[in-house]
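Okay, so here's just one chain, in C-alpha cells, the form predicted on its own.
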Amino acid sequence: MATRLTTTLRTTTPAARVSGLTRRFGDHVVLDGLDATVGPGELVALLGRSGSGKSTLLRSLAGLDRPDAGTVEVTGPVSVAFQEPRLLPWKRVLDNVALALRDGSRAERRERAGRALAEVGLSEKTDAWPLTLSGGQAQRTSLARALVTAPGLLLLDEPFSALDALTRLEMHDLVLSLWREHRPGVLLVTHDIDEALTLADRVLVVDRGRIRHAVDVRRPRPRDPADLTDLRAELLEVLGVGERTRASA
C-alpha cells in the first residue's frame, strides 16, 4: 500500500491520524501496521522502550521520515521541539524564532517572534545569543519557535531530558500553559512515566512497532506523581519492568 501524507485544515478531524504505518530500516521493521490519533486540543504521552519506533512515528508525522506503508494525516501547521534545542549559533534568539516564520515582512516575523518569546518569559533574550543561554532558556526559545507558527499538532521529542530536575517541573508547568493557551494536539515522546502521567491525557505504550496499550489519565491538574501510582503501576506493568526494579522506581 502506497504511503499517503496529507494535510486537512478541518478542525472536526482530529489533529493527527496514522493508519498502517509501516516503516522498516533494512530487514528490520520499526513500525508494524501502528494505529494510533491525536486528538484536537488533546495532550498524548508515548512511551516506550528504546527502539520501540517512538521517534520514528514522531519523524513520520513530522514528515521528516517517509513511511514504506500507511496513512498518516495531520491537521494544519505541524511543529517540532526536539531533544536537543537545535538553534542556530549565528543568529540572535529572537531571528532563531522568527526562521520558523514564513509570511509576512522580516519586520512583522520578528513581531511575531518576539511575542512568542514574552510568552515562554524570555523578552529580554531577543538579542542574546544562543550560545550564552542556560539549557532550560535554550529548550524555552524551541518551544517559542515551534509555538510560533500556531501549529494544529505539536510533537515533542523527549524536549527535558537534558534538563535539571528544577528545569524540567518548570519545563512541565510552561509547556501546560501554552498548551491551555494555544491548544494545539501534543504528541510527547518521552521515557518517564511520571512526566507522561503529569501531563498527559492519554498515555500509548508502543512496542514491536505498534500501540500495545493506552490509558486514560481522568485526574485534575495540578497532579500529585503520589495519585497516580495505580496509573504508573499499570504502565510498569505493560512496560515488563519486574518487581524488584519497580519497588525501586
Given for the second form:
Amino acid sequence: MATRLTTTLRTTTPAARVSGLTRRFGDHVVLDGLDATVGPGELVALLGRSGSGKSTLLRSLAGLDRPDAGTVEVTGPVSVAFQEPRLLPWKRVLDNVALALRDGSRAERRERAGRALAEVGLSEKTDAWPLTLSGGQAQRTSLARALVTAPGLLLLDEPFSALDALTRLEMHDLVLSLWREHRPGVLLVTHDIDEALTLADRVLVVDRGRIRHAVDVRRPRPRDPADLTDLRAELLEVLGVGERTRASA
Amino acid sequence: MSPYSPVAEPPPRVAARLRRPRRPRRGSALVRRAASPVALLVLWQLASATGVLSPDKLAPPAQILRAMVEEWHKGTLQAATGVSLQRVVIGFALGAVVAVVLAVVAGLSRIGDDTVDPPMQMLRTVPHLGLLPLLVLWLGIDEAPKIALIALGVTFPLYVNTVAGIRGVDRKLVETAGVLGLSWWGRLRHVVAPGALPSFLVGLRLSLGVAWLSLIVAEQINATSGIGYLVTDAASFGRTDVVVGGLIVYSLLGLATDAAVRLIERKALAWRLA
Ligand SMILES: Nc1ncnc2c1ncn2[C@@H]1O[C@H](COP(=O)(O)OP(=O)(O)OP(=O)(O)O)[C@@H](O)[C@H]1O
Ligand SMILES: [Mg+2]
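Can I get the form predicted in complex with its partner chain as well, since the one above is the form predicted on its own?
And the full complex, kicking off with our chain again.
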C-alpha cells in the first residue's frame, strides 16, 4: 500500500514529505520505512554511500518509481535534473526548455523558455543544437528546463558530478541564485560533503534504508568551506560509521 | 555506390571521418575523378568503331544515346518509365506502410514484439525474388504479382531497421519526457519518432534499392509495358542499344530516389552534424 499525493499549496505545506517509504528489489530492501521532509523553499542535501538508495528515493519523489509501501506527498509541479543533462539532441536548446511547458500558446512557451535560458546565462545559445554545448552549458540548459515550470519541488540527482571543479563552483552559485529567486523546495543528491555543506539548509544522511543522521547548517551564505570543518568532521564520521557497521555485519 | 547494394554503407559522415582530411580542391577534383569514366566511354566507342565490339553484342555509347532520344520522340520511353515508376511507387508505399505499422507495434509493446517479431525475423531470411513464381500462381500475371514482389522486398529491410531504431531510443530520454509531463503521444512524437529516424532512413535507402531491383526482376516476366518490356522487346530484335538504354534509365531512377533520401537525411538529421 503505497500512496502518492500531489498538491500545489506552496507556502505552508512541505515541498516533499515521505513516511514509511519502503522499496525492495527482490530480496534486497533498499528503502526500509524511510521518513523525510523537505520544507517549503528549503534546500536539503542528501548524502549516502553508493547504492544506499538516494536515487531510488528521488525517483519515488519524481513519480518514476513505485514504492512498495509508505506515503509520498509532494508539492507540484515537480522537476528533476539528472547527472546527465538528458536533452533531446534533435531539438534546439530553446525547444528543449519549452518542451517542459504545457500551458499557453507556442509563442508564449518559447518566450518563457527564453527567459529561463537568460537566467542561466545561455541567451546566445537558444538556437544551438544540444550536441554543440559544453558539459556545463548542457547542464545549465537542463536546470533552465527544470525551473521553467516554477516547480514546488526541485529534485537534483548529482547534477554537478560530471563537471570540472571550476564549472561546478559556478554551478553552485547559479543554483543558489536561482533558488533564492524562485524558492522551490530542493532535494540535492550528492557525494560531495563540501557541496552539501556550502549549499544546503539541512544535510540528511541515508544508510541502510533510512535517514540515519541530519545536520542543520543554518549559517549565512556564501559559506567558506574553511568555516565548516566541524560539520564536515561530523558527517565524515557518520558516513565512516556507516561503513564500519556494514563491514561488521 | 549503387543504390542496389544489399549492404548498409556507413553513414556518410563516418565514412568521411575515416578518410584522411581532404584539401579543398573544387573543380580540379571533379575533372580528375571524371577522367577515367570518360576514358572508358571513349575506349568503348573506339572499340565499336574499329569493329572489335560488334553492335549485336553491345552497341556503342553514341548509338545508345541516339536510340534513347528516338524512343523519347516516339513517346515510348516516357510511357514505359511512367508505368515502371507507378509500379515502384505503389509497391513501395504498400510495403512501407506494412513495415512501419508492424515496426511500431513490435517496437512499442511487449506483446507486439513477441507476436510480430519472430515471424518477421524468419520471413526476412527468405530470398523474396524467389517467390515470383508463387506470386504469379497466386495473383496472375498482371500488375498484382509485380507490385506484391516490390512490396515484399521493401517490407523487410524497412521493418528491421525501423524496429532497431525504435528499440535503440534512449530509455532515459523517454523517461525524462515523462517527467516533463509529456503524454504517451507526446513521448512518441517528440522522443521515439525522432530518435528512431536515423535508423529508419537507413532502412528507407536500403528498401528503395530493393524496390528497384524487385521491379527489374518482376518486369522480366510477362511484362507488356514498362521499361522491362521495352528492354525484353528490344532484346528479341537484337537492339542492344535500347537494352542498355533501358538499364541506364533503371539506374538513373535508382540514383534519383537514393539522392532524394540523402537530401532528407541531410535536412532531418542536421542535429547530428553538430
Ligand atoms: N531497477 C532496479 N532493479 C534492481 N535493483 C535496483 C534497481 N534500481 C536500483 N536498484 C538497486 O537499489 C540500490 C540503490 O540504488 P540507488 O540507485 O538508489 O543508489 P544510490 O544511492 O543512488 O547510489 P549512487 O550514489 O551510486 O548513485 C542498489 O543496490 C541498486 O542496485
Ligand atoms: Mg544515484
